[in-house]
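First comes one chain, alone, set out as structure tokens in the form predicted on its own.
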Amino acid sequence: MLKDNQTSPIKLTRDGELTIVEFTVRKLLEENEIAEMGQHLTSYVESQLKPKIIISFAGVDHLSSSALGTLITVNYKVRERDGQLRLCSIDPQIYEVFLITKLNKLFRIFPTMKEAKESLEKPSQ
């Protein structure tokens, strides 16, 4: 059920060439913001020729199976487009789950978004 002034669990700011995804809400855990989520992420995604993004987790403190396997979409829709993607500022317990299903591996995951902007500005070869 949508809430009166429900706003997007998302945030695009561009930052030249870089798009920076940040959540705006702390528990990333009903199917609707979920797939809100997805469609807006998708939606950038495919209009863009290389996408460059880094989402931020920052004040994120849940994130359930189906947010995990939203990320991995675009991750791959991302990487279809010949684009990258950062994450970046994971809470310790979040990122657990990263680790416990080898998502770590999927993702290349940063400290903080300085870490994951420096990643960004070496060209790919």
Second form
Amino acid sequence: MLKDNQTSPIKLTRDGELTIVEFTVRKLLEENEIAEMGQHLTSYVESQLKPKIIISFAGVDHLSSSALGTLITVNYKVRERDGQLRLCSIDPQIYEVFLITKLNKLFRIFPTMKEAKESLEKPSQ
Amino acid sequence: MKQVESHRHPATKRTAANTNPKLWCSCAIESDIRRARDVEEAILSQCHKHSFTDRDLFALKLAVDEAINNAVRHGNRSDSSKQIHIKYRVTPRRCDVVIADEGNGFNPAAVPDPTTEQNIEQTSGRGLLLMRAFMSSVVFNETGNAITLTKFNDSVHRQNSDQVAFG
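Can you return the structure of this protein in the form predicted in complex with the partner chain rather than the form predicted on its own?
Let's see the whole complex now, leading with the same chain.
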């Protein structure tokens, strides 16, 4: 859990049926922040039916393998709920981390928020 | 040499084990990743002064962070009575960082490949892969409780290869 003087490393915003996740920190390295991010996101996903979530990495310039582990858990939870998860706006150096770990094959990653939104399936009429 | 000494982080001190005390800085910290941040910053600051590229700095931060995390969590099992021993040397050509824990060590060859289909959804086990990918060299001691990370200064190496290429 975060201490009183710490803010959450993520901010969730509803955009219609979408949920946009943005980071309030530049570096995803601190274990307590990563744990907080994981708890916040998984409990949110578990409260949704077919969640549609875009995680934007705009402004993030470092992340640890521990943060990758948390993203994998979130991805699994979203799939369990029959939802969709997209990642976008990843710094080229961080994208290299996804390439090296081959997680670019597990996650659906888009260069921009616009492209990530366009990739999500439209609701059935 | 004096110039390098003047960059020494105040939290660090020389030890008798250093082969060249004018170049190596060393310190011992508690098993807490937050305690390591000051040392990490000191290393990066020296590399910055030697004009290491942004990519080198990104790589070093990532690798040092992963190595210290492994030492704290897997090596010392977050035991606050145990310490992490860090030794580093930065020259215009290269940066070497030795990180040792007080654990029993491990066999790096036994770490499963996290990129296989079978392991891709494992939530841990990528630190070593990232260190190896981003560093010029990664070497363990025989026990497996000390890792040496080496990063060559890409700006110097690129300059040298340009000189070769253009005579």
